[in-house]
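Next up: a single chain in structure tokens, the form predicted alone.
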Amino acid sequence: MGLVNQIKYLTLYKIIGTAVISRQTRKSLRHYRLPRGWREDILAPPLRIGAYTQQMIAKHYLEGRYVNGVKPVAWVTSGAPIEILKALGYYILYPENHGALCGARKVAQEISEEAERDGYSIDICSYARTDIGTALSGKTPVGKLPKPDLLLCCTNICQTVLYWYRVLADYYEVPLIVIDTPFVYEEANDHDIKYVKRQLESSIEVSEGIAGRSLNFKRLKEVVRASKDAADLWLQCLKANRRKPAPISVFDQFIHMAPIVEKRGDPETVDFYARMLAEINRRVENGVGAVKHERKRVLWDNLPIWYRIRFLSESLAEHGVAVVASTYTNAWGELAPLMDVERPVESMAKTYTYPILNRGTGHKLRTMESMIKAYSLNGAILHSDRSCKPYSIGQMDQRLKLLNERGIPALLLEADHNDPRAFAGEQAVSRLKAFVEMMEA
């Protein structure tokens, strides 16, 4: 059986699949076409790097179809310290990224309903319902997800993941590693970091046992270096939007952030963001803005509304509004300075303790205020996400403080990042229009 799996992996993924996907990418670049119905009157063409984004995602999920029995497989939360697993040769799947893909492909509701029919409440995070629905039904737009050999859950984003991964551990009957990160109200103390470091060290033994090999610390340093370099480049891509007009929108960032989440630690991810930065810099040099007639610049707070990205992009661009900065996309780059290649485990303990969702609402407000100044913003859209309560808590107060203390209009837009049943399109258009009028008053 092992030999059969390896032959399938080699032929259907490594040789045939990779060749087909690469050929499709080259064809897309040679015969570049705008997406159907693209609003050329208000939006610049999508980044050409998008062909490589699609290639990386396609190759990643194609590998997943054939990887069982060839590499150990780990499912991990989005804020999990994956460098150890990467160094041990694991294939790593992020269920949240898969959930986002389902949302963008507009199949998340159908899959979520599979979980709901099995008794999971509609009030549970839509990412969790999407992936539990996939586990129960096998439905996925990527063909097939690999069965996990190990689950890694880090509590630095929310408590929902802890219960979600317990469900997965029970369903797949595989070990679950939990990395518990103390909540950071102001600054983490030495005891907090040592506490997380000890858990990371303990996780190594379990991960080695499943992988059937020992951790090579030279390899770990290489992976941490690649993570740090990719995060640095991603942050440079985001900071290019300090220029006017902004060369990319936050909606572009939502699409092209997939590699920094799913492929962090891989050399190809570093190469990808180097290419992306070069393309963005060419736009800056040529004065190309993501929104053709940029008049107002705003911040986006919280997760994307995956199934309405294009709708929101066009609705705002019609009014000359460019969404140029986001606390969410920034979170995948801002911690890069904490990564230390020479002290990989200790620096991972600190880096993964400090994500924005593991800090107080005052920190997020200060982050937004800093971004408003750095990016010369005129307003803020706070996505009150029905599914992501840790990200949404405090937004009402933050909105009032931005308006009353900074004079920055802020819209509270109620929706759900993955479930279209929580989004009212006509109401959203009316509120966005009123928000634009408020900025122009």
Second form
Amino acid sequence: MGLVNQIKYLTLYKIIGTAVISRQTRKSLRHYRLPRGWREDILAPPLRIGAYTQQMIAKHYLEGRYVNGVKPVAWVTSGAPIEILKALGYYILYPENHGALCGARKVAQEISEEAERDGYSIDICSYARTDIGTALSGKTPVGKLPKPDLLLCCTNICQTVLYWYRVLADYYEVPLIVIDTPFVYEEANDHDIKYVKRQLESSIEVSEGIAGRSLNFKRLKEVVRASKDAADLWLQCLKANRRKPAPISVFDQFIHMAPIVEKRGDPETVDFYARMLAEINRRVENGVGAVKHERKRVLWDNLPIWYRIRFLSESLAEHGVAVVASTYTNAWGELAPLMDVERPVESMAKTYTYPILNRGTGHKLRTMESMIKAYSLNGAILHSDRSCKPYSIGQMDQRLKLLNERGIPALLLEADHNDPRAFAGEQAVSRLKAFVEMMEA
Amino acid sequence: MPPIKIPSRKEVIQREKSSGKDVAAIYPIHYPRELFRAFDVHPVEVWGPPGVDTKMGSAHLQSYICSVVQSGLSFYLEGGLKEVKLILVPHCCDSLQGLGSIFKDFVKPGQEVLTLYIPRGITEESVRFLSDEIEKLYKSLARVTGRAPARERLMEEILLEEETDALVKDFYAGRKKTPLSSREFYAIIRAREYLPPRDYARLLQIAPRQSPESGPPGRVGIIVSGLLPEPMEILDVIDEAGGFVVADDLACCMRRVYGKGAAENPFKRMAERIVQGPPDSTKGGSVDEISVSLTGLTEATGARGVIFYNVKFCEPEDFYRPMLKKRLQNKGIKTLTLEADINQPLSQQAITRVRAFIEMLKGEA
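Can I get the form predicted in complex with its partner chain as well, since the one above is the form predicted alone?
Okay, now the whole complex, with that chain kicking things off.
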């Protein structure tokens, strides 16, 4: 069985699959065409790096099809400290990213309904419903997901992931490592960081046991270095939007953030973002804006509405509104300075305790305020995401503070990151129009 | 049998204050009662309360936040916590996390707002962390009250709580023989949310234990699982339909009847009690751990059905429930899921479903 898996992996993924995907990438770069129906009148063409984004995602999921029995497989939460697993040679799958992909391909509802039919409430996170739906039915737009040998759940993005991974652990009957990160209301206490560090240290033995090899600390440092470098480059890509017009929109960022989430720690991800930064810089030099005729610049708070990215992008661009910064995409870069290659485990404990989602509502407001200033923004759209309570709680106060104390028009847009049933398109359009009028008043 | 007189929250708060004690408002779920008592701070829990007009809270919280948190914030905003010196918001879920954060960052009450992170999972690490976290809470209480109880005082209060827990366990164990209706029984159980331990122990002692009609014939044993039995009308409906709540798996009741700690260090001992206490979805235990506990409870009490009485938008409960239902059904235990909002009366549809559920169980007897 092991040998059969190895041969399949080598031939169908490594040799044939990779060659086909690379050929497609070269072809799409040579014969560059705008996506069907692209609104050239209001939007700049998509970044050419998109061909590589697609290539990375396609290769990642193709490898997943054949990886069981070849590499150890871990399913992890999006904010999990993956560097140890990466250094041990794990193939890493992010169910949240898979959920987002299902949302963007508009199949999340159908898959979620599989979970709902099994008794899961429509009130639980739509990523979780999508993931559980895939586990129960096998439905996925990527062909097939690899079965996990290990689950790694870090509570630094929400508590929801813990319950969700308990369900997965029970379903797949595999070990679950929980890295519990105490919530930071103001500043983290020493005992918080020590607690996270001790859990990281304990996780090494379990991860080694499943991988069947020992952790090489030199290799861990290399992975941490690659994570840090990629996060730093990602942040530079985002910061390019401080220029006017903004070279990329937040909707572009949502699409191109996939590698920083699911390929963190790989050298190819560092190369990818270096290439993306170069393309963005060329746009800056040539004065190309993501939104043609950029008149107003706004902030996006919270997760994307995956199934309406293009709709929202066009609806806003029609009014000359560029969404140029996001607390969400920023989260994947802002902690890069905390990572210390020479003290990997200690610095991981701190880095992974401090994501914006693990910090208080006041900290998020301050982050929004500083981004509004740094990116010269005229307004803020706060996506009130029914599937993400920890990100959404506090938005009503944050909106009022922005509006009343900073004079920043702010819109609370009700939706759900993956479930289209919670999105009222017409109502959203009229609210966006009113928001634009408010900015222009 | 004359009804047992249980003093109201208001009466208890007034009495405690006039005896020179401070009062703390405590939001759900887990916290060390004994720590507050050692500081002469009387803890009074805020589980909602039900029946609050949530308009004021809804200016801060979206409609998809559970009614326990909505009511809890509204209750403060309408002046319900004027009498308290401090507020504690334990971190037991994303919504309570948000409540604590909104209190600290935006609402900014006149009183001190303290938080307590409850670690997830039962490990040595969790105990060690919670011990540190409780020690931090000790320092905050010392700052707020100007008192610094010694180790002996802490141990005295810990032992008193352990004793009270043992009494509560005993009271539960005798449930089948008590002549109390389900509502009367749970009024006594829940009085612990605001009574001092000695008063509570007295209440348990005077509560009737034995009845010639104990274990009423023809009545079906039911377990209620969820956060809290609000609106409490659910208990009347169960009784009227021919059921009998023999035990519960409720966060505000049985899930907080902790065992004895072993450590000599008072902070560690308080941490052990909470971490090693009964399984609770918010503590993030494994599905096995929770289902073994629940199925064990049905076996021990002879319950024939479990009613999952779920507060809408409570994610921790929502995730575990489908698996728990399957495990129970595999053991021949029937289940019913009801959704509740603690501020709304029980719907006619819910009442009909409870009646039909108990009829079905009776029919199978």
